[in-house]
Structures are given as C-alpha cells and as structure tokens.
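The chain below stands alone, shown as structure tokens; this is the form predicted on its own.
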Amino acid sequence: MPPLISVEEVSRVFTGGARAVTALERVSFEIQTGNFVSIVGPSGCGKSTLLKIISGLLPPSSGKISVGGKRVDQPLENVGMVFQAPVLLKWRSVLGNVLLPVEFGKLDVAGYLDKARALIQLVGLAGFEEMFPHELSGGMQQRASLCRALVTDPQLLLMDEPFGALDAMTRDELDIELLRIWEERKKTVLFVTHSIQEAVFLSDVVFVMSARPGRLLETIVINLPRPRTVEMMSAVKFGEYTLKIRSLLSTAGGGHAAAAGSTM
C-alpha cells in the first residue's frame, strides 16, 4: 500500500539575516494511511518547519514532498492543523470557531451545523455550544481548535504541541481524548512534541530529529497495544521506548531540551 505521505530528501534554508540558517537537512520519512506519528526533537531543530512544509505553507528549499500521492506545491486542502495555541476568534462563539473552516472554503455552513455539534459533544464541550473563548479553560479551547481542525473532515491531521501550554492534568485528560477521537475517525495524525512520554504514549511510529539542522535520527516503531491507558506508561516495555529515544537525543546534543518537556 502506498504511504499517504512521503518525505524525499528535503531541507529547508532560511535566508533574509546576517547569515543563512539551515533548518532541515535531506529528511526523508514515509507515513502510512490511518497511523498515529510523533516527531520529536530539540527546540530549533525544524519540527514546526516540517509540518509547514508538508501542509504546503512552506516550500523546501530541496526535496520533495507528496500527500495522497500527489507533490504538494501548494497549501493542502485536505489537511486539518490544530497549533500550540488555540488561535480561537474571541468575538465568535465556540460553534461559530469551530464552523470557520466551512466559511473560509465557501461550503454550505448549514450542511456542516449537525457533524460541528456533533464534533463539539464529541469533544465533551456539549452545552458551551454559544460560550466565547474567554468564558473556556485553556484545555476547553483546546478541545474547540481541535473540532474546528476535524469539521471538513480531513484525511490528515497537522498538530503542532497542540497540548504544550496546559497544564500536566489537563495535557494526560487531552491525549487521552485524541486516542479516544482517533481511534473513531481513523484520522492520520503528524503530531509535534518535546514530550518523549507523550510521543511513545500516543504513536504507533516515533520520529527522532536531532539539533538543527535537524535531520532524521531514527525511526522508532511502538508495538504496544491499543487502545492505550494510563496505567502503561508504567511498563517495561514503555520505559524502554522513553530511554533509548532520550538516550538519541542526548548523543545528537537535543537530551536537555526533549527531557524538558517530557511530563505526562
């Protein structure tokens, strides 16, 4: 079966300063259709720039990327992102954000109002259909950004340290969400983190970057079993995951800035 996503041989060089900045050097990777794969790695090290450039918002300044085997030259259509910050308009209710998508692609917006309440109640907002961003907890706002991205529903979805901010409770109750809305809409997710526990916990596949110019480490495969639960992330076999994808990060130069972020 062909990868819904391949990732030939692509850098990325940021030009305009005192000097050029490579970002990404000559990464490659493949994803398969229906998989959940994290990408972590140290601050600085391209992870943002990669989701950019695979979402079509970004050129590389080499290589090649193609979604549904397509070369992506332009933005994708097809592609929901949700970002570190929930980026929600204050002046529009939660189901007036989560409805954007289908005013910006001039879609019928009365066609989308059951699968948006659908979407919302999914999520456990059920009730707050009406409330504005300021009225919501972080993690609430979360869960809105995260309907907003899913409401077209896309074939791919871009989530850029979507939990990051929140606090360690909220994050665990959140990734667990995911799974849980995964493993119904059978979505392929890219996810971004600097949470190694996070990555093995969520992923079937891990990638590894190392320090800018950030280049592909290793390909980590997580065969433990779904659906996930809490209490795994005290066995064995998870704490084996967690170590050997810090111990890459600590030889590459990355160990200080992916252990910051691993709390779940």
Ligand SMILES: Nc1ncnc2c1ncn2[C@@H]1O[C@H](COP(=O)(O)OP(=O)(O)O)[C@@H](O)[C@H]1O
The other form holds:
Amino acid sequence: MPPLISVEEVSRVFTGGARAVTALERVSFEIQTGNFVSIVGPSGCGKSTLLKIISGLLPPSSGKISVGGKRVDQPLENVGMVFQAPVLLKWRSVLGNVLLPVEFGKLDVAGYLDKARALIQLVGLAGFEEMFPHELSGGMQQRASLCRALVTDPQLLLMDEPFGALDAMTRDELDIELLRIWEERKKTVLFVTHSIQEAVFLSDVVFVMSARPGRLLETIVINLPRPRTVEMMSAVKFGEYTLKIRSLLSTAGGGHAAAAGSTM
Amino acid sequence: MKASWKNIAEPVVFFVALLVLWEILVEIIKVPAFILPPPRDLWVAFIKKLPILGNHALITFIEAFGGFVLSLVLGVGFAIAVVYSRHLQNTIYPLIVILYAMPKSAFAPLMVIWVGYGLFSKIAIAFLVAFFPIVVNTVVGLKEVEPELLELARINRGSDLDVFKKIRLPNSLPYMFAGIKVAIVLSVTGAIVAEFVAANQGLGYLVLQANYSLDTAFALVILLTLAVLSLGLFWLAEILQRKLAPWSAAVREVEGSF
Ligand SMILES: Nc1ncnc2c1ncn2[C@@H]1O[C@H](COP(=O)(O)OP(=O)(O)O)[C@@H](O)[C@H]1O
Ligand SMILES: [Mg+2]
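If the structure you just shared is the form predicted on its own, then what does the corresponding form predicted together with this ligand look like?
Expanding to the full complex; the earlier chain stays at the top.
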C-alpha cells in the first residue's frame, strides 16, 4: 500500500530574523494510513515547522511532501489540528467552538449538530455543551479542542504537543482517551511531543529528531500489543524503547549543545 | 461580587465624616467662602440653581456624547480599515499618530474658526480626544489573535469575512471597551475645554461664569455634576460591556479577585 504521507528531503530555512535559521534539514519519512506516529525531539528542533509544512500551511524551502498521493502545495483539506494551547473562542460555548470548522467550511451546521454532540460525549464532556471555556479546566478545554479537530471527520489528525501543558495525570488520562478514539475512528495520527514515554506509549512508529538543524535521527517501530494499557509502561520492552530513544537524543544533543547555546 | 453591608456602610460613613470634617474645619479656620465654602453652601447653591444646572448639563452631555458616538463609529471603522489595508497603515495611520501626539484641546480655538461657535465645535473636540483611545485599542484587539486560530481558519477554508466576524471582531471587543471607557470620560473633558474657549452655554461656560462672580460654592457644585456625568457614562459603558462581552468581564474578575 502506498503511504498516506510521504516527506522527501524536506528542508526549511527561516530568513526573516537577524540571521537565517535552518529549522529542518533534509527530512525524509513515510507514514502509513491508520498508523499512530509520533515525533520526538528537543525543543526548537523543528517539530512544529514540520507539522505546518505537512499541513500545507507553510511551504518547505526545498523538498517535496505528498499526502494521499497528491503533492501538498496549499493547506490540506479536512485535516484535524490540535495545538499545545486549546485556543478556544472565549465567546463561544463548547458546542459553538466544536462547530467552528463546520461554519468555516460552509457546511450544514444543523446536519453536524448530532455529530458534534456525540463527539463531546465521546471525550467525556457530556453536560458541558453550553459551558464557556473559562468555566472549564485545562484538560476539559483540550478535550473540547480535540472535538473541534474531529468534527469534520478528517482522515488525518495533526497534533502539536497537545497535552504538553497539562499535569501528568490529566495527560495520561487524555493519552488513553486519544488511543480509544483513534482505535474507534480509524484515523491516521501524527503526534508531536517532547515526552519520550508518551511517544512510546501511543505510537506504532516514533521518529526521533535531533536539535538544530532538525534532522531525522532514527525511525523506531514500537512493537507493543494493542490496546495499550498504563501497566505496559512498566514492561521491560517499554523501558527498552524509552532508553533507546533517550540515548539517541542525548548523544545527538551532546554534539549540538554548544552550537545550540551560541545561537540562542 | 457580593455587596455586604460593610461594603455599603463603610464608604457612606467615610463620606459623611469627610463632609462633617470639612464643615467644621471651614468654621474653625474661618476660610473665606470664595476660597472654600462649607458643604452647606454647596447644597444651597445646588437647590437654588438646579434648573440652570440641568439645562447646561444637558448641553454638555449632548456635546460629549455626540463627540463620543462619532468617535466610536469613525474610530472602529478606521481601525478596521487600518488593519485590513496596508496602504492606510502606511499613510493615514502615521498621520493619526502625529495628531495623537498633539494636545487635542489646543485645537479648540481653531475649531471655532473651522466649524463655528456653536455645538459642533464642542462635539468636534470631544470627538478628537475620544477618537484615539478607541482606534488604538481596537487596532490591537483586531490584531492580537492567536495565530493558531488563523491556521485553523485556513485549514478549514474559512473566508476572510468569517475570520473577521467570528474571530477578529469578537476578539477586539474587550480591547474596544477598554478604549471606550477611557474615551467616554475624555469626551466630557473635551467638551468642557471647548466650552472654556468659546461658548454661551454648557457646564464649562457655567463654571467660568461662577468663577467671575466668585461663586465658588456653585463652581464646586458644577464640578461635582461633571463627576456624576462622567461616572454615569462610564457605568453605561461597563453595563454594555457586561452585556456584549461577558467573557472579558469574567477574565477581569479573576484577575481582580485577590
Ligand atoms: N516563523 C518563524 N520565523 C523564524 N524562525 C522560526 C519561525 N518558526 C520557527 N522558527 C525557528 O525554527 C526553529 C524550529 O522551530 P519549531 O518548529 O517551532 O520547533 P519545535 O516545535 O520543535 O520546538 C526554531 O529555531 C525557531 O526559532
Ligand atoms: Mg513546537
């Protein structure tokens, strides 16, 4: 089967500032349909940039991206996006926020109402449909933003450190819920995180990236049974995966630490 | 916030004590009435000249509120135009900033030449002083949108009009109201200053008349009336904000709840 996403020799240089910053350097990989794939790497290694390039929001400086066999040269249609902050509209209820993509896409809002309500229920926000963002906890806000990403039923979900700002317990909870939704709805997920544990726990495949300039260090296939459970985190195999990624990152980070420091 | 008895009683007791102290001090030190009359005299002046006060207050209100409404309509419109047009941003906006740096009340004598001696020169000055805070705040509110929201709009093929209606405009409301609250109080000051320069009606005119005749008690009554007028307008803005942008009020309450 051809891959859903193919990234070939993608580089990106930012020239706007006082000096040119190479955010990504010749990154290549493929993602299969239905896979849960994570990208881990130190802060500033170009993870967000990569996600933006794949979504078509940002053009690469060189290289080629295709999604579903089509070259990406404009924002992708029907992709779900979840960001580190919930970025909900403060003046809209949970339901109103979830329906925002439907309204933007000039789709039939009434027709999507049931779908939106079902999603809100699915993420455990039933009863909060008419509440406003400031009345919700951070975890609940992020659940709402997950619903917003899912409401148009996109094939592909791009998530940029979505639970990075939450406390560890809420994060674990949301990780498990995300897996449940992913298994139920059969999406392809590209998940950016700086937590090695989270990446291993969630993913079929983990891409490990190096610090500036962002390069793909290694692709690690996670052979852990599904559905994943919290108990698996204490399994020997789980530990081996995290250790491997950690040592990859520390050797790569060591070589670049001085350079990274001088460009700050 | 719950209004407990203490929250009402404390200021009342404070202000009554202040008035009593004022009355006693003026009595003991024997301050001449034209310098500082006792509060009793203010009350007498207020009752005696209430109809005159009302008429002139209405004039000042019309000038200030007219200028304010004008500044709201034109200011918001201008802010939107600046945010959406690079040309305006490069040309008219710097001009506005230069104007902003000038003391607007210094335009009052010129306004008499340009628009005449009547109400309009006062409305013009009230407009001038109220225009800038509204423009500046609204521009910031329209621009300071989380970039992720704009990405979301692009991914979902949201139109520019939708981005404006559903993101930028509501996002700007709390900022706009911050500007409105400054502007609405400034507009009263603007109207008064314009009346100082050339007028035969309004509270600014009236306070000058009171000064000429050394009627300090009445002058103070007029100042208090101006305070009530400004506060009333400010409250009106506050109530409107709670109605139209309740989320900004909620944010503020969190910040101020220590
Ligand atoms: N719009 C931009 N303009 C200039 N530099 C940018 C821009 N976006 C990102 N960068 C730079 O590119 C590098 C990678 O950023 P980013 O993709 O946000 O990293 P990550 O998400 O892995 O933390 C950083 O050095 C950052 O400063
Ligand atoms: Mg990032």
